[in-house]
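Just one chain is shown here, as structure tokens, and it is the form predicted on its own.
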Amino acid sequence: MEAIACEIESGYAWSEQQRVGCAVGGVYTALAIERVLPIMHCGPGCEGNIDSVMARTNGGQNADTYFESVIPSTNFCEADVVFGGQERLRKLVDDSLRFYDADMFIIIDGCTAEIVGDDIEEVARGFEDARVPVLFASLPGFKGNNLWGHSQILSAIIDQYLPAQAGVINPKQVNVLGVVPFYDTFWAATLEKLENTLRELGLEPNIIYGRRHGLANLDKIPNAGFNLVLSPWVDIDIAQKLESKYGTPFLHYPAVPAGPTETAKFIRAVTEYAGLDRIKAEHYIREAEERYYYYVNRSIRWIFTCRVQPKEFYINSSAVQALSLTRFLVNDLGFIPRRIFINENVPEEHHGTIREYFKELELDDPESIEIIFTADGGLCDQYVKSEDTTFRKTVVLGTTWDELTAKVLRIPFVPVSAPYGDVIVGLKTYFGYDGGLALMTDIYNDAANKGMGTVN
């Protein structure tokens, strides 16, 4: 396709579209673990900038146990650039230990402190005898985005907090990796429902993020029978690190399953890998599928009699959402992918593997799917606007940035990735059987409301 120039139309202009944060966004991985408090050694605006992508405007999220407004910070300033801020950081850590009730502190630095050369490791080492662990993680934005920062936080916990050797191995315990808290808008509900599913199969899931998941769950990490990575590429490095340190094998399942086809495939993969009861697993699948199709059948007449039935789609999102939702839309709903845009700066060494994952689709020619890795979040909008969507019955799945394009073109839109929007996401998730129903209803409801170009 020929290059499409950015254009400005009446009432509509292209803008910079931030869809990932800088490395300091890893702070939210720390905040997602109960009673773990970061201490920030960076500029006063750093956390606020991340908050706008990963929390407040990403489904109305905020941190818990500690709100962002109470995170201790040195608020790195001009004087620190000249004289260094290491001593101020040391005092802040000392004060934080006295005044904050936390089970772990993680010192985090940003770009300026890193450039100046402040040694946060030396500061952390000075608190080795503190009442609670004090860790450190360097997160300068010039080294990577929030996904890199997420990996740095987990690596710091593994290297600095977890013991050198595992205790007694629990063959039923499975550590869950791959779901990035806060960046994945649906992370909390996804992990909660995933935990319930794994328990139904006979496993003991160990999830470190979210409600009632704190240091006790971190402490159990070395004792797992295996690790489960639910992502095309994120956290594979963490699983490999745990395998190297503790000998823990891992099952890599590249998609968060949505809908009956993928969820059944996932359950069977886990059952086979962990040596679980196959009869029990098949019974679970039959019961869940019967329930899923009951609710689908209750909507069939509405879907078939509705004059709005989108059949093609664009996705402009993270890699895991793009893969997970494409598999559901194609294999269960029979939609046809137009183009898939992955906008989270996936390292190039993973591109080929991710393209292969998209070939596992029930299409005559899955090789024909165009997968575009790009840092240009607005590229998808340009492609969509260049095509006549009046009769193509197209739906766009992306971020809140893409909603503007859908409104201008009056085509269906569903937010699926960060930033999700300045709304409350609550317990929403597209995981599993119920997740497939949720996505189906979101698509058709917005299609009906848009009227495919007849209603705003």
Second form
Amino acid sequence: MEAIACEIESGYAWSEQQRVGCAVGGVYTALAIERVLPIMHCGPGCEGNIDSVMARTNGGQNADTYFESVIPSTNFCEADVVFGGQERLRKLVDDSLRFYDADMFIIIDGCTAEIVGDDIEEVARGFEDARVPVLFASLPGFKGNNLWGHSQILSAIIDQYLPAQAGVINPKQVNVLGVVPFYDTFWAATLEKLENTLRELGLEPNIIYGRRHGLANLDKIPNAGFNLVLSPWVDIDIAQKLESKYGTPFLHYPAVPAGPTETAKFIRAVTEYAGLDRIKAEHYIREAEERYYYYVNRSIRWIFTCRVQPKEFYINSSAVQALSLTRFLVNDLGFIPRRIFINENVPEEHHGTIREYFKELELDDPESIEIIFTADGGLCDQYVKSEDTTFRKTVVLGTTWDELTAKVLRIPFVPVSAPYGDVIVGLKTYFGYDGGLALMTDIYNDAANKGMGTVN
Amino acid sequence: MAIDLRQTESETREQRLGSITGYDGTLEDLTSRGCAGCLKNKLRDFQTVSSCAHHHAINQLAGLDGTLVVDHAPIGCAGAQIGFSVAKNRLPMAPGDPPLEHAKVVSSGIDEADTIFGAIEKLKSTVRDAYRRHKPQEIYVTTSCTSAVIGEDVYSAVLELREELGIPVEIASGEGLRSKIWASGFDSYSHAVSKVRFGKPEKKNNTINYLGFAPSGRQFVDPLFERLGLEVICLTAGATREDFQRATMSVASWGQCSSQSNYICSVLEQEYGVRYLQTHLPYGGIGFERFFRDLGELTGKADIAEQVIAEEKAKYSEQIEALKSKLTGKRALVALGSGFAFEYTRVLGELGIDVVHTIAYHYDPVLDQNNIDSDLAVVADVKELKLNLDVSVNDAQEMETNLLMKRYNPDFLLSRGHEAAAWAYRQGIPAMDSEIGFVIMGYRGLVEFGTTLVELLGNTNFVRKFGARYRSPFTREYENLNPFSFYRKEEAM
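Compare with the form predicted on its own: the form predicted together with its partner chain:
All chains and molecules follow, beginning with the one already shown.
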């Protein structure tokens, strides 16, 4: 433990057990928008190196319209370091326009092209008259992680594609931001369910990622009545950008609500902000809560008969999952946080506000919760392995890196963020009322399977 | 061509062996241009993403017992290691094996300021901290595109840390931009681990070395080697320092394929006289017979070898005939790494399947071996079995492979690891990613493989219905291209 304390104090920059991709991971934000194709000015393996943590080992995901293997790439090589790769890139873009029936191309570059000074903006400008938009975004891995890359891609779309002025504002339209596609393993199902919920409340949600959205939804962005940012810090910059460009106000809700307490809070916040029908919202909440507790009740005999209950938890995850799931586990399931690791290298300016969000917990002393911001995914592992949990009924929520530790120590475990695991995620999400039930189920099941469940 | 372990790093496959990633023609033509330099690479103007040599250096090094890899790179370059760590921890465990643990890969996290001011001090403190956290037996420092382009003197840091920490600290270069052939990363791993783990052999043992990704399936083949009095040493994921040391005392080595295994096999032959069996790989029945005969001769137990071959053949002949009756006449397209592409082409033929075209992800016209009079495995097949068919070489260029799938419309595609199977399914063509290594060795392996194929083709409802929904996201111009349209006009290396 002393060694761990020293590491934290020394403010080290290295990391192990990668939970993020580099900036190139931003290409997944492009790939999540139907019929949008990145063109990479990168090394031959840059996509492959982010693929595992973002997609393949993150719940068995792959892109939809264009599988990863057909992403055009200059496959930057030694000769390009000497002579530059701009000409090869230009030819590649030209060929890509001929071969892919895409609605938009986004040229991106990686570390080496950036260092040798290839100008992708100039290349993109050369295609201003192309049949579809050709944008550019610099994504060198040394500048940031996939969340920074995600922001670069969205910024590129706003700056280079969206019109200077909004059209007719639709007050009911809400653009949904904050959920990062692919990186957030549950993104697809979360957004589908969120879309339904917002619609039921009387809004017209505009989601750009996933099935049947694509450019038609990008085009609608400027006309929204407001933007909704569902995350503690990601995409706030994008909402601010849209606010300054189109004057679109935004509602910042820091968590993706899971379980009855938070979901009700979220629904009330949205209803209040958008001036929606309160009676309708309250009716929705009442009905959904009743249904939630109906299903809790249907398993209550199993949970509380001859079983030891998991009670305290470590979470080693993205900021949004750490916050959202902590709120559910504390406020609804009655768990106690042991330590919370936020491992996506959150920019320092957000640390204070994120700590504040963790105080909104129904606990006697929420101030005492230990929240550790780090880029080092392996730090939590060090704690879990070295802390004495003999008398504690501990659960770990994290990534498949943590899964092995939990398996060896026989601690109940649930994957909640990237890299989620070498399994397929399907339609899983912990969003909303059903999401709370799903997480409850996953925790109690793994506890039982690990042998914590049964009283001898 | 001899390997020089005194060099800091291995040369790439393109430099050392004249290996290529672009070719189309016939197998006979490809193999006849064997000498390095006679075979011209065809470069492509239009390319899609491929794979990173550096990534493969890391995953091999981190898979060994007792190692820690420090990746001197921006954070994302080690991002793919989770996939390998999970795979390693799913390998079957034997009694007495150490508890499972993750591959230890630490990123120095080169950032923007480092690209201007350098990051050697950061690298050193990363190595020290990582050593303190994990206490590994060995540390390997891998270099990246970024560390290379900004001119980091990693080797000097490595020498300093070796002295300071008192354990082996070695460099493994394999920057993605240096080679289009990801197998060059296997060579970086091999070069580094050979320097660290091999020492003077004390004696000769009745052991034989297997080089590969994993020891999966060794329970099927150990008994065969035992008949020749040989114990198999697996220099695979999980291999210990002792395994490597014992390997120098073996009578022979062979590898899962030339791409992953030839460098270490060649080092063992060149430095310690351990014979590299590279001409006949033991896959399927034909491969096994030739391999086992070679081994019988080498160990002076030719009669026992013949006996084992006859027994194995008899044991599985009925099942093989049954499989052949179901598979004969089926048409297959193969897209695999340079070693397995041609091995599987032969094995499919043994089951009566017509391979209409084989794609290799790269091609090595020569290998590093000393005994240059022994043929490459694929050359042996051309000479001994008159194997010939239309072939091409592309480094997982799926846009090219897709056009070949369309041209040949095979009954199924056989591939592995680079998404060709996913594209085949999407377009309604049954496909499977193949097993490699011990599992497909010999007649037993032939039955296992054939059974999987019969199952694959036994109910195609899923692929038929899923494939029917496919709408090409490409233009008509692309769909009508000749598959080999992407080459640069002037074909030169």
